[in-house]
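Only one chain comes next, encoded as structure tokens, the form predicted on its own.
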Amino acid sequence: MEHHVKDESLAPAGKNRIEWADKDMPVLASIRERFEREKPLAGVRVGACLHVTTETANLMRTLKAGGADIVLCASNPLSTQDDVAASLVFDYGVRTYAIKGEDNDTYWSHIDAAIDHRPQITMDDGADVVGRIHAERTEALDGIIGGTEETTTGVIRLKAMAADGALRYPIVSVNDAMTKHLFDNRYGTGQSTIDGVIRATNRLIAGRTVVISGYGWCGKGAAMRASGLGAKVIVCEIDPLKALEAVMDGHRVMPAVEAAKQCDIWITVTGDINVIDTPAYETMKDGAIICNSGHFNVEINIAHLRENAASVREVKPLVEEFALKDGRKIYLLADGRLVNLACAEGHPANVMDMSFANQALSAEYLVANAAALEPGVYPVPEEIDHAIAALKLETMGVHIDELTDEQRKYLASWQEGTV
């Protein structure tokens, strides 16, 4: 079977840490003991670009279940877990492209591998597949019926590909389903970036100053979880509704330049480009140390530090120092890509089991309404949202009320009010 991984001998290990995962994703198993019945996904052909990750490794054995035809490959040239990438190949049976620390030529030629699979359904994490097909491979968009994307970043790329009319099939926004943004991007993205902060350091968060730019979900969790932790939160924001938000929930509120003096740990996640840029540089405290959460390594001017350090030197694994001309040391993680993946484990996998039962499900709509499905970018439908959560809650033991037949009633009328 084609495929790219490290080493084959790392599978066993991988194997192991796949099944520790799946103990913790209960709605993402019964949909697969249902694919494995039902086979939604007979004969088609999905070319995956995700984090490979065990989460993910339970997502393809579940869309191989369903019968689908896979080909993964690595959405970060820093996410890949190389056993679990291993055993997918060995143990699973899926072809799977995907290194630890590949080079750029290496990660787009392994985005290439499964274009080249003619894929019918496109599952992507940051929509380089789309954009690779839409810009350089447009031989693959015949076949496509549809596409699904799993963080902002690429719903962002994708909705202004629809707004300039460059679109050309349907992709449905797993990262605006409710079960997905409001839980792995709040609880799975503040949790693992911190981790990923924790073990690229070993500082103690307790008494620092933590900068957070963007407090959307994944800003609110990260704030959250360093707040928790002890430290003192600044927000850095471009959107007066997320400010104040951010001041109402107990942090301070101030510009990049500001937060820059004050700032021992800084995190970026907002999805755009020189968040951390020159003008926060030239104020930045003595040990500063900075790393991003968002999907691109493009938040953090990174050429700055190069161009205007008088020495570079890794201290440590994913830890590099760039001492400036002045004196003062600013320490960069993980070369600005996902520190949640690239220092530590990614998302817990009790969180990503709703994510990605949300991918498993719109792969499933989308083979039975893609064809009815103009070319754009659609919401997860609600039903699947809803059944997401009732599993969920299922599987933790909840239970919730229902409205009785005079509350549905009354919710559906206006000739009753206040008597």
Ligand code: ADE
Contents of the next structure:
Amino acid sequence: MEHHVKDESLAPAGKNRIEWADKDMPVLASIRERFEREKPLAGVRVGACLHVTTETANLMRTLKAGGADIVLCASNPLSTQDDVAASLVFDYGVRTYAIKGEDNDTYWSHIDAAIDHRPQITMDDGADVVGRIHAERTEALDGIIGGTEETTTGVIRLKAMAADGALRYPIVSVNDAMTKHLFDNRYGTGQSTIDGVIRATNRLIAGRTVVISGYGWCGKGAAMRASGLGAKVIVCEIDPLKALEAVMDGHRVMPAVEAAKQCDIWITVTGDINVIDTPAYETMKDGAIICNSGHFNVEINIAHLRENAASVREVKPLVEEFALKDGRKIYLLADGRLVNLACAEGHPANVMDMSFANQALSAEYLVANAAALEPGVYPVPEEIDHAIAALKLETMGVHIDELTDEQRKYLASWQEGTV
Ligand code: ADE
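What does the same protein look like in the form predicted in complex with this ligand, given that the last one was the form predicted on its own?
Below, the chain from earlier opens the complete complex, with every other chain and molecule after it.
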């Protein structure tokens, strides 16, 4: 079986960790059991480009149980867990192309390996496979029935492609499912981002000023968790509604150049480019730690730092010190790549359980329905979203009430008002 992973001998450790994550992914496990019986993906070729983590391994096991024929590659050069990649190949028979720290050429050659598989379904986290197929590998469009997309950044790219009339097949936006972004983006990014900062730096958060750029679901989660650890949180936003929300959530809100003067730790989660840039560097507090938890490594203008530093050195794994000419020092984590996956292990299994349940059920939905869909970006069907929420509650032992007939009737009527 062709593959490209770092080290075969890491497989046993990877298998142990995959099984550990699986214990906290009960929704995905129940889908896997059904897939095993029903084989809804029998013979379907899947090209998956995801962060190669223990949680992703359990998604791959689920797709395989459903009969899928998978090639998996990394969706980020720094997010691969090498033991997991080895176990996927040697224990679970999933063709995997992913090595932590791979250079850009290797990263793209791995994406090409997934495209060479001639997938009928593409499964992206960031839309690099879709982008590559539409720009350079158009021969692979033939035979594709549909795709899924995991993350906000990827969905934004796909919607831009659709608006341009460039998108050539239907893609389900897993990110837009409630059971994805309300939990994964908020609680998953919230916890794993702070986890990444702490693992890389071992700095105390209490009493520190943490700046969060971007107050979407991920930013809200990071702000909530930093605040829970005792940080004073400053939010930088460009959207007045989100800025207002941050104010009412109890955070200070101000422009980046002002925040820079006070920041001890700065986390960007906007999905846009050069969020930390020259003006902020000019006012930035000595000793500030800066990192990115958005999908691409574009949020921090690293080139400016490199060009203007008197010296650069690695002070700890994944912590780079930039000594500026005026004597101030700035510390960059993980070369500006996703801090939660590069410095920690990404979101915990319990939230990825729902995200990847959406992936598995969206793949099943595409096999049954893609022929009737025009090219475009589609939401996860509401029934799937609700079924995942209900199943998750069940696995947590949480029971809820049902509407009475009287209440249902009342909600459907318009005649009754003030009594
Ligand atoms: N994205 C964020 N966390 C992740 C994880 N643990 N596995 C796969 N993708 C992720």
